[in-house]
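Given next, in structure tokens, is a single chain: the form predicted alone.
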Amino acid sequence: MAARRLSAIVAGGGIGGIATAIALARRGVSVRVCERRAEFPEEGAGIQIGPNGVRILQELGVAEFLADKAANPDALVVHDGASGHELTRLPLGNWIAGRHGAPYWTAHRQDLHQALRACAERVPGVTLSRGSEIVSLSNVADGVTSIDANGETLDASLLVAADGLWSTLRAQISGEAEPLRPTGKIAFRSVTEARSLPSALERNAVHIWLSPRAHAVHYPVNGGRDIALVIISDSSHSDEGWDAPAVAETVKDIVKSFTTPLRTLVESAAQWRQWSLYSMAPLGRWTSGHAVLLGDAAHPMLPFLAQGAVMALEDATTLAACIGKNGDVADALRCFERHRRARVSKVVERSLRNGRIYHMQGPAAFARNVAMRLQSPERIMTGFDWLYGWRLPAC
């Protein structure tokens, strides 16, 4: 009964700030959402979402909203980027979904951004509000008062900053300087028609091409009528942001060394944005009072994992259970950090674990191409057990 009193406000429109707040809503925690945009975010191209993720959109009542929008493809199939090879093909489909309870999603992540906003707009307790950007807080007695860019006092019983890799609140929340270290590494998307898939790959399926110093995938969204790609490359080129514009001519010089059918896809490309890739050390804290950081704003991840989106929904309805079941706002907050700590450091680990392993070159490079052939691709799935078969933790 006491979470039925709450009030929050969530710093951040993008998808962990909607989430979180149609999960607070959903067990009576009447919520404000703050986007400092005008608009809400609708960059980015595609976005894979494991059951994991799926799962939790279901529960929210989200998955409604993408279901027509979003692929299921069948398989994931590794390929040599020089060569072509096939090294392995990973069963998604029926065979994860059965396995899993939910199935293996890809989709443009601004049909998700869309189904996250349709969802939150028919949840009771929900408000949005663009061009709002909560710029400091401070913890007071029974709650938290935050002030945005316009001069607009909020309080609330707690503040939830979701408000992404570049965090203003970061700081004030943990305690720490600013982290961020670039990693040497670049990333380039386009969104391209499906049509334009050249008729030796796979349609319906999610495609990784390795290579030493980059590496590029592709799978299906809007339904499989369109095709995302996102190509990763070495880079010494470091700016903040991630949805600069990018020189298609330098896209198809990464790629110039790739076999045909995967550099006649880029080239069918368009447009292309790039955005450069940063870690960050672990906090020593997420939360400080009645405040907490929330995915990206907390535990920022490369994208070799293909999980940041969904390490976000899982925050979302971790925290909303901690303060559905306890009565201390603090004392929730802190417990939500313990439930996600060990979960999310092996999430991160094992993304870089999956770049190093892309970009392997030379012997380590063969041993691998050989170990991915010879290893049942079910086998190799299983090993993902932990991951995508996540369940929300008794708080």
Ligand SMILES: Cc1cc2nc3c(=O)[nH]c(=O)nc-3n(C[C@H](O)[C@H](O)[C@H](O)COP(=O)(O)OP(=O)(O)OC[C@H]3O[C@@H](n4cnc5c(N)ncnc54)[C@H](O)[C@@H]3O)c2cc1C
Given for the second form:
Amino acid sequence: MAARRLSAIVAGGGIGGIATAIALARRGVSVRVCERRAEFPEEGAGIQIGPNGVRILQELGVAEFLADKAANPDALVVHDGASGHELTRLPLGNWIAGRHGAPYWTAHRQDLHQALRACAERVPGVTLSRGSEIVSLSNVADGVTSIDANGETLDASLLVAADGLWSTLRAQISGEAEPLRPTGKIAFRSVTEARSLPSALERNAVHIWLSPRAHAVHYPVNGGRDIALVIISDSSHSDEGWDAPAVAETVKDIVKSFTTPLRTLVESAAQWRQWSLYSMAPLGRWTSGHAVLLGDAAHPMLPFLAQGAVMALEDATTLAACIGKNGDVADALRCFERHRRARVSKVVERSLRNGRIYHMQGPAAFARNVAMRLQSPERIMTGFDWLYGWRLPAC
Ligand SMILES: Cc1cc2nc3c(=O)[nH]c(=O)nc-3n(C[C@H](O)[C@H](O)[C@H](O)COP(=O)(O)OP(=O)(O)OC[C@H]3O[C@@H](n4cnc5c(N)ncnc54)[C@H](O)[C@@H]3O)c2cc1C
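Beyond the form predicted alone, can we have the form predicted in complex with the ligand?
To see the whole picture, the full complex is given below, headed by that same chain.
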């Protein structure tokens, strides 16, 4: 009941920020989302949303706005990049939906973002503001006062900093200025038409191609009409700001040792963008009084498990549950941090490990390939039950 009298400012209108606004508003909190950009972000290409994420989209009422644009792949097919040989075919489709009660979706990131906004616009109590960058915040009696770059003062019962990897509010809330460290890896992303997919490749599947120091992933988006492509490779070059145009020739050069179908698909993509990948040591704390970090701002992670945005969705629903259950906001934020820390640390660590496995070379890569071929695909997938079977903890 206490939540009904609360108000929140959410700094950042990305996936985590808008999902948080919906989740809080559904529990009676009135929320203003402040997005620093003049338009809501639509960069990126594809996004994989595991059952743990789709279940939250269903519960928040977002899934119905995305369903006809998402794809529901039947399998995740892992190939040796050089030979093209199939190493394993992991079941998705009905198998994973039956196991975890929600499907595994792939979508254009823009479509996910639009679905979140369409839902937020219909939920009473949510206001979406653009061109509003939160630059500072201070805890006051019973709330937080924040100031945006236009000089406007905003008072609320709590502030959620969902301002992403390059968060400027992180240091103010955690009290530390943990540096982002370049990982020496770079991601290239593009979207191409599904008709460019070589006929040898199964259409409704996520494909992963492994090669020493690089891998490629592609999957259907836009209801299967397009294919999202991601290539991640070692790189000595790091850009700050993380999203920049890329030169198609650079991407073609990276995949030159890959098998023909993958190269053909890469050549069909006209425009590429690149993201230098960064990591950060875990923060000592995510909360300060009535202010809290969420999503990439709290826990940046590498994309090798395709779970960064899904973790932001889990954060959103957990935070709202903690606020709904605790009369005191500061207690609720500490409860949120307690529930999320171990979970997120495990996902961060497994993402890192996946990256090492994907980019193995020499005898290690050979052993990996043999192990993938020998293990039953269902057994490999049940090893991810801890990830995809997540449920909201009791606060
Ligand atoms: C190559 C690659 C592939 C990926 N693939 C997947 C995938 O398949 N599945 C998955 O789940 N995740 C994936 N991710 C991770 C995912 O993109 C991120 O984890 C996710 O976007 C984090 O969401 P967020 O809301 O925390 O931050 P962001 O999406 O970065 O949003 C932050 C928002 O805050 C705004 N902002 C910044 N500062 C301020 C301020 N001071 N005031 C107001 N607004 C501000 C920004 O403009 C931005 O709109 C991938 C990442 C990469 C790099």
